[in-house]
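Single chain ahead, by itself, as structure tokens, in the form predicted alone.
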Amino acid sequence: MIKQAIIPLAGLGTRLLPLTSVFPKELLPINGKPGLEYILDECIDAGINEIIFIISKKKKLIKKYFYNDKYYKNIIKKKKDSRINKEYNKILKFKKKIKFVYQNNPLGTGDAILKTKNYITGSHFLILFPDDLIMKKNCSKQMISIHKKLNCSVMASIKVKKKNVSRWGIYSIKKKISKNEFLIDDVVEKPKINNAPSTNAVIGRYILPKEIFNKLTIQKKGIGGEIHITDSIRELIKEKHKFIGHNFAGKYLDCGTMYGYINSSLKISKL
């Protein structure tokens, strides 16, 4: 059973400047709640016991958010406000499940995941990218159920417009397994429009095998001079590791751009 999750948080968040010049994008409020907490709620509801945050020295505010006990205790003592007490207790529950590792040089998602190698104990683990919110249905829970049934790796998937394929990892389908699941034949990181194998995009939820670390250790830099998790996944697929694409049922919100961030608050307020 999958009990560990990794959340990469070391990115610079340049698409949300100037907000992120002083504040981590993951702590920016979305409909009155830090975006990161939506991801944490999804993890906990999916049965995850340990969550590994990948941060950098520039993102220490994220750690402080969960370790600001003295401040909360002083405020609670003075204010006697039940709402503040409730929020503090929620943070304490989160803190019990969180560990921190550091990626101080932005060398890509693959390099970030590799930093957690010594913390992963199970055969498979979950990755969630905080720019991608999936509301109403718990995507991670659905993927864990598929993994348990098929004993394989799983990646969340949506169809995207052909003109936008260069933003995503794009996969091709080997065969259809069920209404919403597909056996993946290949995956390419940010392909050019004419080279994209399909318009099936991998969204920020993965269940990966521990063997991915062996590939990441020797993975060469790819597009943009970074180490991409997609390139190592591709190597595992070539070695006949089974990867399933899962068309999730929830409402997808892209929070990684200024438009997406603003739009996400509006959408969530109406859910």
Second form
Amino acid sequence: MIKQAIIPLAGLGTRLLPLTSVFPKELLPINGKPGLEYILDECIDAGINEIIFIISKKKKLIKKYFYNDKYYKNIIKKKKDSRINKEYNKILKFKKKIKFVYQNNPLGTGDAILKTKNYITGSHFLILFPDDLIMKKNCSKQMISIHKKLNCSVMASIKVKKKNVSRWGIYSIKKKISKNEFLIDDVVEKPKINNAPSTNAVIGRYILPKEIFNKLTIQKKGIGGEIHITDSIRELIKEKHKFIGHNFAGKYLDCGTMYGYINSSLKISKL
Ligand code: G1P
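Would you generate the structure of this protein in the form predicted in complex with 1-O-phosphono-alpha-D-glucopyranose (G1P), following the form predicted alone above?
So here's everything in the complex, that chain up top.
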């Protein structure tokens, strides 16, 4: 059973400057609700009961958001406002499930995940990248059921245009399992157009085995001088770990760029 999820939140958010110069991008509202809460709702609805946040000293406001009890209690005492009460209870519900670990130097997704090594108890765990919102259908829930059925690791994916492959991790297919599930042969982080093995892009949802930590411990820097989770996944695939690419059914919103962020509010308001 997958009961733990990791959310990397230590990134600098430079693509959303100036909005992120003093404020964590994951708390920016998307259609009236912090982006991070969509991710938490997805986790909890998928049956996750422990969520590990990877933050940094610069992103302490994220912790404060969940630990502002004194403030809420004062307000609730003075004002009998049922909406505020409801929102506070929701934050308390989240808080019970969250643990914090720190990544103070942003050295890449792989380095961030490695910081959680001593907290993972099960054989597999879920990772959600907060820039990637998936609406309408719970992608994590679908992936957990594939993991249960096929006893494998899983990565969410979509088909992208060839001209955009260098934005993503791209995987090649060994075998089609079903309409939306593929056995992965190899995966490359942000390949050049000419080197891309396909146009199957990895989106920020992963079910990974604990063995990934052995690879991350010795993982060398990859493209852009960062330690990428993709490069360690590649090592596991080489050792015959079974990885399935899952073309998910929900609506994908990339909130990590200014254009995507602005658009996501508009799109969610119409869902
Ligand atoms: C990360 C991963 C990449 C993946 C993407 C999905 O890239 O490294 O493989 O395709 O998330 O959003 P980033 O968005 O951090 O550049």
